[in-house]
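Presented as structure tokens, the chain that follows is alone, the form predicted on its own.
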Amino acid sequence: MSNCANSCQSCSASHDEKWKQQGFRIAAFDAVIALAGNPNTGKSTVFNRLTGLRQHTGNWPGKTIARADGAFEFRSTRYRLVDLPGTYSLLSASPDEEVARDFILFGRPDVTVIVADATALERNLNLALQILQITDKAVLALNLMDEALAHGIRVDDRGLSRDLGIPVVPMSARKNDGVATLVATIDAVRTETIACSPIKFHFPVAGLEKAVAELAGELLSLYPSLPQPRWIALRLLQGDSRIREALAAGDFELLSPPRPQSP
């Protein structure tokens, strides 16, 4: 275990250097926000509204997948916003899905914002529910509300918030409607002024819930700081090769860039 810890510290320093080379001052941010969502939900518009011209583009370290990072400030808190690849799932069937999942799970963002299309909510909720299995602090940005209303679609955002266990912010990013509310909600979730209690899956299949719990306990005994051991246990039982490789190498901390630290 000591060798693994030393290795992680060394690689973390290497990640720090990579981010510095790509134009980021790691100590320049107080909190990290992940921006996730299906393609064509207006996620890029939300990103642009939040960050303005304070943006940086490039590729994820070691991958030919486009990455956009930006910054915004609210109540003297400096936020770094990481725009994850648009994806329909986190089951790691593609490099985009793997990047999104690994950053949310192992990068440990302070808040994950899930951008959903209000005109196709049922389709978008698949990803939202998967994200809520691996993070406890999230906000659903219910975008394209203007288009939904134009098509006669009404969304009970309060009821949806109760069902998901996270705040839901109706918005139309193209018109800048709801953007200020989204920023304030992100800050409130980060500071726990708004408490999240995201819905979690439980499995009626005989023996599965017990197997997940037992394996999660074993993982925690080996890796006390492991994020979301229950979800990782489930993925191992489902044969997720990427998670299995990370476990064998003891490199969970290396699956995503390091969290920025306050100066």
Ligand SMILES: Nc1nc2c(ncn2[C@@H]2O[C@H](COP(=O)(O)OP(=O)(O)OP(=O)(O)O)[C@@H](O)[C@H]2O)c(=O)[nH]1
Second form
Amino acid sequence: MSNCANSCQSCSASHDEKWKQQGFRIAAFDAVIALAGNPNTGKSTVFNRLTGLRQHTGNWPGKTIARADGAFEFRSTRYRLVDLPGTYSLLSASPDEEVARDFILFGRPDVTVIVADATALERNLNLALQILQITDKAVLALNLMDEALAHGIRVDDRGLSRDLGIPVVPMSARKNDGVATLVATIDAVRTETIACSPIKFHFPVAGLEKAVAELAGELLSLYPSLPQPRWIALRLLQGDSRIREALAAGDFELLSPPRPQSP
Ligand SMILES: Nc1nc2c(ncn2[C@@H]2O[C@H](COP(=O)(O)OP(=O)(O)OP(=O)(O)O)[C@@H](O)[C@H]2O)c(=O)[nH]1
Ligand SMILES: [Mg+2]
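Got the form predicted on its own; any chance of the form predicted in complex with this ligand too?
What follows is the whole complex; the chain from before opens it.
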């Protein structure tokens, strides 16, 4: 691990500088929200609904992947919204998946909104379950409900919410249906007015649970601020070279968005 893995002054300063250069006032946000989901599920439509003209586009640092950041306000809380690249999984080494995974894992958004296509729920839930392994505060935006209804697809959103352990908001972003409920739900999850208890995988394979727990413990003693050590331990045991490289480089601080400063 490099000696700038933890929050050393110079790293934070250059990190803040980078965001300032991209036009953001670091102290201008109270909370950070990530928008994740499969490609073509309406993430950017939701993003545009929430941020309107208050947005900024560019590339992810060091990559040619487009990035959109924006802002919205709800009950005096200033939110920064980050539109992540659409992905089917977080497990491969494709640059899009890496950006999405690193932001959710190391960027530690206050809430992650998973935008899902209600007409293709099974495929969308694959990614949703992966996201729930690496974050504890999330909302499922069940988008394209208008299409689902037109195709006679009905979704038991309450049952889904119970099973996933996070709130589910049925919506049609294109028609602006459910957007206000989504915002209120994000706020309620952030303030813990709504408690999340996302479903986590358990490993029935003999010995695996023990190995994950042991390695997670070792990792935490080496890197006390490491997010989601169990998930990282599992990826290391599976031989994920990207996670190994991220650990070796110790660049968690650089992967993180600027944290709001206290007034
Ligand atoms: N019918 C319907 N169409 C929608 C809805 N939300 C978005 N769309 C349409 O779905 C298409 C994809 O929307 P985007 O917002 O670009 O989806 P995205 O998830 O940002 O796509 P990628 O960035 O490519 O992953 C567009 O044609 C939208 O107008 C919705 O609620 N209902
Ligand atoms: Mg998009």
